[in-house]
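Consider the single chain below, provided in structure tokens and representing the form predicted alone.
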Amino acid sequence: MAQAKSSILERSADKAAALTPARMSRSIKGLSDRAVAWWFIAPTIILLLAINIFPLIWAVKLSFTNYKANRLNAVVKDVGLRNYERILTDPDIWLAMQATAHFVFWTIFLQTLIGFALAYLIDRKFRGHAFWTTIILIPMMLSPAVVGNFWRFLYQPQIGLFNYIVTFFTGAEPSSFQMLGSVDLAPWAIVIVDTWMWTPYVMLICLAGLRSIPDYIYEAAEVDRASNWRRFWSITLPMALPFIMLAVLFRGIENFKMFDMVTLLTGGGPGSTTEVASITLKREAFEKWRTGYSSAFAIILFVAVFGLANIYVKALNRVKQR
């Protein structure tokens, strides 16, 4: 069987070589392996440059102008750093950044805490752990549009199940509060939804870290009569910490640019309480049509995320090298 497959491959290669034009065949024979590899990956590199690098360079160029996409015939003027100065001194922008920071911090905190706790429980491999793992992963598999509409129904003060659950534990009237209509409760409403949806993702990463810890380390600690608490703080948590930090990095980047979930739930309201940076960017670019201004804002957000991510990755590498 193996010889038959080999002969088929040889015949296919000979046929392909015969069909290759003589001029191309001579040019290919003169290429090194490195040059052939570059020929194969060149289309992908060109595509990535066209999709990622060119729009970034174009956005940087527009950020120094007063360009508006809805006025194609208007004269485009170079305004220097004026867009950046206006953004950094705009109180509405800083309110959006505060809303973003609130959302990012609490979602990461809750998702990491609950996700690691779930991973630690599932790693015990109790009876039926595979079934409960599947159930826990369901929210992560749903579309954000489905999750947003589903939770909007749950948050309804008259018929929503969420208010009745709160009433069961607190005794408050179901119609006495609105999660999405209250200035104080709306930010926590989106934190709850994002935590419900993406905690399973953090759980999977933490579970991978827990499963990577060798069993002989726990066996040696048991021989030394280390308590469960000591084993957790001295073995489990330090060795799973790189995976926890990796989960924090991924969720931090994703939550910093969160748009769809907040738009579906609150649209940035009530008022501008839940207007995160991505919604402000969308309004500046596609509602007010301040393209140059929004490009500068996008560059500032990119630099902030990129810089913080680089610092965090360096800290992560130091933890991994311990």
Given for the second form:
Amino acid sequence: MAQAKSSILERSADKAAALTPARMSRSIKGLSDRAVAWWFIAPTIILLLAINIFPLIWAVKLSFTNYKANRLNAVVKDVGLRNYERILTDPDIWLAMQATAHFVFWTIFLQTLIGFALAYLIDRKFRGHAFWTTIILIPMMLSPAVVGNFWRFLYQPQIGLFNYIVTFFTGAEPSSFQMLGSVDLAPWAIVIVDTWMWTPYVMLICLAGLRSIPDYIYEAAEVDRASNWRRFWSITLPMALPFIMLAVLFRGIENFKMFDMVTLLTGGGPGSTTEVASITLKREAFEKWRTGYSSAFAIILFVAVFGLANIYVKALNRVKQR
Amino acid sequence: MQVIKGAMLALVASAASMTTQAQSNELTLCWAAWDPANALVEMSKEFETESGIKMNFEFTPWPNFADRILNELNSGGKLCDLLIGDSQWLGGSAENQHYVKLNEFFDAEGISMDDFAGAAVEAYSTWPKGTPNYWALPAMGDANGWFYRKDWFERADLQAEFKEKTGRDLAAPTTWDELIETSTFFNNREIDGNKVFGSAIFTERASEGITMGATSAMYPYGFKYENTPGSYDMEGAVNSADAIAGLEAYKELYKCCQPPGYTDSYMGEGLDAFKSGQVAMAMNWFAFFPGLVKDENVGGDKIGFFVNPAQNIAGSTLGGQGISVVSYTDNMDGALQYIKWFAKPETQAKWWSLGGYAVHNAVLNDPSFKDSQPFAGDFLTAMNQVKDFWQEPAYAELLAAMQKRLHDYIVADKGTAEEALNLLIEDWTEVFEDEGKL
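Cool, the form predicted alone is there; where's the form predicted together with the partner chain?
First the chain shown before, then all remaining chains and molecules of the complex.
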């Protein structure tokens, strides 16, 4: 049987060789396996260089200039580190970074807490758990544009359902507070929406972590008469921790560059209260057309995310090795 | 073989010539998506019949209009042959050569700018400002004006109560003090079983809304951009006591009398508030007024109009646009032909009759003009007192800075009016320093 298979393969190879044009055949014969491998991956590498690496290098170059994309005829001057200096000393930029930090911290905290709790519940495999898993997953399947517009209506002070629910519980007049128009409430309004949308995603990852814990470990703990709390604290949590950390990493990176949903909900307002870094960057780049300045800001954000993610991945690896 | 080659070349050449012909027989006009744009489509059918050129239209919703079209111009795109662009774009589009300078064409075709309202020509056509360098033909005169529920204002019970409270008759406000007082009177009042609010004003953050709204208060109080025009000396002008008072007045109106949730509202939201019977008064561009008159619920006898109230002086925020030929067009002749057709007095008269705001003197000086629409007289008054934002090439940066500082102060309650205007001067100074103008 094996012999028959090998002869079929050989015949096919011979056929392919016969069909290969003589010129191409001569050039391929001269190539090593490594060279052939390079030929295969070259298109991908060229594509990556063209759409990722080149723009990055170009952005670094622009960040040291006063270039403005809407002034094609203007002379581009080298300004050294001036753009970086301006950004790092601009109080408005730091306010945007604070808004981002607030958003990232609270969304991750709430999503991890609720996501893990939901995963823990779903993992109990109660009756109808598959149905409820599907229901819980719906928000993350929606487009951020839909979610943003949908919640904008929910938060509308005169007709929005959210205000009426709050009224039901507190007795406050529905139009007496504005979730999106109030400086105090707007940052929390976007945290609520992001948590509603992305908690299922964290839940899924946590669920995968919980399902990967072998049953025999729990059986051994049961033999040792370990309490539920002890089992959770000594087995479930440590073994699911790498998954939780992975979810935190994914959500952290995503929320650091959050743009669409915040734009649809508040547009960065009221004032600049919810103006996260990516909105500031968009305004600098495509409203004020300060291309050099915004390139410098993008590089700073890139370095910050890349640096933090690297530190985090190292911590994640240490946890996995434990 | 030679015959085949020859036939192929002939085929390619004829295909190329057909393409060029098709292109030269079509024009694309870009503008914002709003009522007057529909009127222009209707009117342009006449041009199509006259010239044999097919007109295409590319209308972008207002919030994305600047972003989309400026991106198009900056990338040298060929989407638009003709563009009805905002007045503030003139400086940048002229200096970056996105627009064609029209002086020679006007001279050759006998089109005189003296035939158009002077304020409109300066605002929509000239760069540098006030010089006889024309980059556009005034196409759509516009200013920020007001409309109110005339039927509510005419109610005897409300009139009596208002007289008793304020000592004056309930009528369209003529000053900002009266406007705030009248708005406060109506705010939170129950009319026909519905709770209503004082006035809907512009508070939009992303594009230009709050600047256009707040300057409608600031100009009448005496706000100026520079002490001496062209000098960029903003200290004492931008943050003058009058400018501060104007900004405070706008915030007072926002705080007292906006419908709940109107923290990021512009043209559409203002119209919605009025049409749904939520507000007694609303500010908006004159361009929307023909549509409002025709509205089944709030139009006709129920609506009244008034020009932006004065305070220390008269002043209205300029809207409106000129029509320019985009320098990247493949159909320059066709585009210029359209401009020539549009400049004709009879075309301008038709433009006004269809709901466009013509600023041709033949239309404006017609004795019947004032009575042609219930807001026509106010439009004339407004166009004689208009003031515009910076039209500098760096207008986008200047506008973004003002949007931020005003929204921070008015909606987000950050700092005082004086602090907001001081910060605005800092922002603008930085822009002008970068531009090499300071």
